[in-house]
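Consider the single chain below, provided in structure tokens and representing the form predicted alone.
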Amino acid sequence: MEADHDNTAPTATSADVVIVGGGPAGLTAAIYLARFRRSVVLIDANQSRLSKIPQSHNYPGFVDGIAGSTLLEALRTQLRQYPVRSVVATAQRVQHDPDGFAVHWKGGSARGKCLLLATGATDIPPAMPHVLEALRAGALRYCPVCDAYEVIDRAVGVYADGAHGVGEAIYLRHFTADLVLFMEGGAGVLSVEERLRLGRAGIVCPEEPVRSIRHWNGQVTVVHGERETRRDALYCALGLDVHAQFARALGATTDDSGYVVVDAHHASDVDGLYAIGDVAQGLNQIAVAAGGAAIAASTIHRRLGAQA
């Protein structure tokens, strides 16, 4: 994706703010901005990571937890109370000129004085059949910050392809002593010090490379070499695909992990460009996405000034 600085683009719908991304960050920002009496165009590809969460137990206010899809639909319903133009489409191209920003999708475009990116990130899944079924069953997990509480004292595995897996396994050691770190290429890819850290924490790391992973009867079986190990839950630590292409195309700085670098107000280093939620630096949590959206929306409102 590349930024387009060509001023010959077709006439676009004009708004105070264009938001790209319809997850909890984008939807919350749209609600705030609409209540600030700002005109908003929200472009939603309908691919929010939130929709894949079977049950969240750490989002405030829901005693028994809430399914990600339920929370997503509640936010969409709330947004429909306000005059926000919501477009179900995949943004394809962005441009920046002295008058603001334009976002183009198949069959349409919109211009805004400010651009708010809430494009999120996608978990990199393990190579295994029936990934979604394993995720819905709680056998496959991605976020120990979100749900390690649910695996207290259970048999847990971590699947990784690099040294970051060591940190994730040690993080989970606070919740359970029954831990196995499965390295895609086997334990030999780790340094001596990394293996010593695992040993001191009582975490097993098989020598053999992982051959296959399968979900069956509520558990995950990892085949490594000629052996197999069953786990109640497997955390996949293969990383995230951060959807920061538009930010980079516009010249914004991203960090070594691919996140958009933002300040305390969620502003990037491109004037008028903001980033919130999982695409921005910070803790990847629903509550954090909503809080960042409130901060960014309030900052944008003040930036735009009083209505004439």
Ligand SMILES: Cc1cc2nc3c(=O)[nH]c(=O)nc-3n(C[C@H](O)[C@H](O)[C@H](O)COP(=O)(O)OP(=O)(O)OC[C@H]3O[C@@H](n4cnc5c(N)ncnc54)[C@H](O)[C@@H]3O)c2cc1C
Contents of the next structure:
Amino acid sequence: MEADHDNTAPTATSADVVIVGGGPAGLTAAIYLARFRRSVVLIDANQSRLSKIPQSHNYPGFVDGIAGSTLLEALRTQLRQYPVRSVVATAQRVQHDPDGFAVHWKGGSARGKCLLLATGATDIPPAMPHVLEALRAGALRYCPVCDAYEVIDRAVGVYADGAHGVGEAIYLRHFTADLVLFMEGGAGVLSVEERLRLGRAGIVCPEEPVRSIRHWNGQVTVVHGERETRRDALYCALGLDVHAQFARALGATTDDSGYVVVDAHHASDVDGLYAIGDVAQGLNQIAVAAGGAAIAASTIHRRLGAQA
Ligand SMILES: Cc1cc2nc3c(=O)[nH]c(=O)nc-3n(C[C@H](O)[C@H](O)[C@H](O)COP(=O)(O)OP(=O)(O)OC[C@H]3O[C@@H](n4cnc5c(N)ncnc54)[C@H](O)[C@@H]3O)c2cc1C
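How about the form predicted in complex with the named molecule, since we already have the form predicted alone?
And the full complex, kicking off with our chain again.
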């Protein structure tokens, strides 16, 4: 449990807005809404993807980049200036009735006129020891949009379990020519056309299935069949588990990838239910999470109207 979170929320609380999720999306929305003089309850299970970023170099305003944990702490510190009730807990159930929404966690619940989901998504990790250490070293990576710039001209691999790995490898080809696509089941799982595309791009794709992956000294070694290949960075493309279960339970539409479908104001198709950040349709980026939070918070503030 984080000592900085107020975990003493009474068992039932009423607020203008209940936010589930305290990553950059939820925290930014809470700051905006508090500054709009709205009452807010923020429930967070403290598993932000931000905490896994060793150093982000594409979030604007930080000349030398910023560690995800430092940014998270700064957002939490900023939020503590305002009377927002923060609860460290996993929300377990949500309900919707004509008066709004109720969110329940072990030992408590909160009601809100609006519900803002900022529950994010979780990367599906590769089966390898010491995943966190490999991430911290930049040897294992998840997000070419975030950090392909950092691996320009390096020896790079992509590890995938389906044809989407071809797209990710070709995306990375813009940054390096030394590229290997490791298919979990070997190159044979790809179609002739997909293999031709890789060949045209000069991307190697070993025939053998992947047997093991390990991190050593800032590099990753992939064992495939009887051979092994060492890479400076391995992008894992096994997909994301999008935390959209509450949206679905409330009847909101999700897309084929599992993201909550939202409009330009981050409203879902359930009245009063909003979604921002990695759980909502769009680019999975800190800047997008913060931007979506600003849009949703402003929309919710207008919707709630002026205080009499
Ligand atoms: C290794 C790595 C590197 C990355 N690098 C970059 C980068 O350089 N630049 C960039 O822009 N992006 C980067 N990203 C992506 C970035 O971290 C995410 O886009 C961003 O964190 C999304 O913010 P979010 O608030 O939507 O979700 P998150 O930060 O994941 O926060 C969601 C929060 O909701 C909580 N939650 C979920 N379900 C519940 C529940 N039922 N009850 C209570 N709380 C719940 C979680 O515990 C978590 O704290 C990277 C991601 C990873 C993993």
